[in-house]
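A single chain, nothing else alongside it, follows as structure tokens in the form predicted alone.
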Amino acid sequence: MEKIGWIGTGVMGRSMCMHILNKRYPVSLYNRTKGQADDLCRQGAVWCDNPGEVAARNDIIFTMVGEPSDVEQVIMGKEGVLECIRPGSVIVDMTTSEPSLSRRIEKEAKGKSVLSLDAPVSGGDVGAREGTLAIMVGGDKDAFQRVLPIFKLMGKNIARMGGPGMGQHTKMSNQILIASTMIGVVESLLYAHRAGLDQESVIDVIGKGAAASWAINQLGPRIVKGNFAPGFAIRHFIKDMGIALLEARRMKLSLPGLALANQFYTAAMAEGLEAEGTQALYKVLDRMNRP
């Protein structure tokens, strides 16, 4: 059985590592605030200092983390993983992230005798607790194949999509697509609302027609009963949206879409709502039509 290290514990990586941990897998795990793992650890995880310490004592290190700069630091920062890997090991990051740096991980990695995979998800938290998620692969044929076991243990729709950066590239696709779907969802709840319609209902006819959709049956409930706990917070979601307009210019092509629902959000962190999920989307358009 491969030994597995797991770096990162917040919302979603914390219910993905407990899957692994709950199929018996030795893991040892590392987070930024030790707080966060304890749950894990009580469950038989060994707490490591630092992620180098994750990956000199595992086969198979995964990083589920916030930012790109997070991503370089604990994978190519001091006392990390880089550091300390062992030949013949493979590193997993399953941040959202660039995928630039995904390249650079796989090219520092292959000079170490390392296999890399970039493997950013979709389904949030949600998706991570039921172990459900989308995971976007790109990387080496057998290193896939070899992740393949554990990736299956947290999601349910899994497919390499080509060589390093490419499941970034797919999960950037992925967002592009959220984002308009989300303002989408907030008007139309608005709209019903100003109508006198009652919004569960609407839900319930809409969310099984041609306007189905992950957004409006998953967090269209959510608004409804005005929970805006973050399963996939806003300053994320505008770290994304950042990513694919920077590749997307790098491409020479223009998005207007994504542009327009990067504004929105940019709005909602000016109004302290970065730290809430993307579904507190609605309180910016609320506001915005308010006498």
Second form
Protein chains: 2
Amino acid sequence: MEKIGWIGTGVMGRSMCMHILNKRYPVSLYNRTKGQADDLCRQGAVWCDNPGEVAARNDIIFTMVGEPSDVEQVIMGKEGVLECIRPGSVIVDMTTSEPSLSRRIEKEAKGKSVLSLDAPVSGGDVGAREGTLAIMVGGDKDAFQRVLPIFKLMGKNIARMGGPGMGQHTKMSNQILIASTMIGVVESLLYAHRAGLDQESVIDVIGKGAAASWAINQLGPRIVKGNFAPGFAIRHFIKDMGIALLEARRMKLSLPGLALANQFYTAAMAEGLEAEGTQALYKVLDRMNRP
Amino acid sequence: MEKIGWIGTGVMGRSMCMHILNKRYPVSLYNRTKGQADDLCRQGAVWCDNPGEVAARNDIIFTMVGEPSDVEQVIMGKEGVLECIRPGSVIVDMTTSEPSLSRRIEKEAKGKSVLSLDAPVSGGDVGAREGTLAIMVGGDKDAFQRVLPIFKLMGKNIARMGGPGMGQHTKMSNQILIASTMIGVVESLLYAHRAGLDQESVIDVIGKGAAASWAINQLGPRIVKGNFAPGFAIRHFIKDMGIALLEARRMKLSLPGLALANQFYTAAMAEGLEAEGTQALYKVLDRMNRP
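Alternative state: the form predicted together with a further copy of the same chain, after the form predicted alone:
Now the full complex is given, and it begins with the chain already shown.
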């Protein structure tokens, strides 16, 4: 049985790692805030004092941290994964991060006879808890096959999209699609409200045909009820859009819809909405259009 | 049995009217281009020389024409519906048109003891042919109940959304939602392509979760195959967005995403793409990002 290392036990990482523990894999782990790993340690996971120690003890090392800079630090930094990892191991970064960083990690890892995968997810905290995440994987085919049984504990819709960075690029495509769709959702519902329509009835009618989307049908009703709790928090979406815009610029690719969404969500941050769900964009548009 | 008048036998109107004829309602009709009514006349519809004549002979008069200016002309113009209509009749405008025009028609009609409904549809030529349109209705409750059996011949998802103009406003909410969703679709797919991903595989992964929409799952694969044939033609979408922007301005409502989509589709018109489907927006973004 592969020995599993896990770095990053926030809301997502904790649930994902728990599925592995539940199948009795030996797991050792590290997290910046120790308290967030308590559940997992009670279930038998072994605490390590730094990412390097996690790497030294295990065969497959997962990272699920915050920003690309965090990924860089835990993998390539002092007392990091690459400093201590053994040849033949696999690094799997499941953080939504920069495709170019994934490629850099892959190269450095190869120099130590280590394979690496980028494997960002979508499906949020619910998907993590229920083991129904979509997992978009980039990197070596054999490494993918080796890690696949473990991916299957965390997700349902698992696809290898190509070489290193391609998982991240797929996640960016996902976020770019969501960005403009969200603008459509909030503009449509605000227009409906201002026109005097019952928003719920409008969703019932327009949510079934050519305008249908997960966002209008799942987040629309929350907007109508004034429920702005995260599903997916604005501060995380802002991070992802930042990566997408950066990568697009590197490709010399102009994406005006993404840029507009990014500005809107920046306004949401300015209004202190960073911990609310992406549907709280409605508040920004609403306030923008008041006397 | 109600006597049915039908004005406007283009691609949509012809299919819609045919469903009524097929149920053996007596139908008389008018169209600007007579040849487009030939099928219907062969099936027993009676030709009239102008909209007023259609109105004079019938109980429920449907209009399904092009622009709001066409609606105004056939209903309020010389030899128009209102000039000749009998008290107790109902006017049903199924054109996607201006909510404010629907309210004006309702007022004028009331002065002649005539009721009116605005009842724009979505579902395109396929929905019209198969009788599966969504029909969004504004206007008097009793008039709605009286026309409902005939709506049911043309559509499946039929809802009265409120008083006069509210059907049009609902259609505008639908189009506003589609506008930004389409930007998301084409930006996402172009990003994927430029990143070196297989677009079809990307749609498979991102089309199932929080980024899912009718547009990515139905129009996305057409973009990948280079199929830009209309479903819904750009020139019609441009018309609808123009109405939405006009109404939004009347409400003092700023909708930046809609405005951006409108500019993009205007660029599509500039490139001569007006007869292609809305998914041809992909070509605009693609060309914009080439050396």
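Numbering follows the first chain given and starts at 1. On a predicted model such as this, the values are computed, not experimentally measured, just so you know.
For the rearrangement between these two forms, modelled as two rigid parts, a shared rigid part is recorded for Val185 and Val202.
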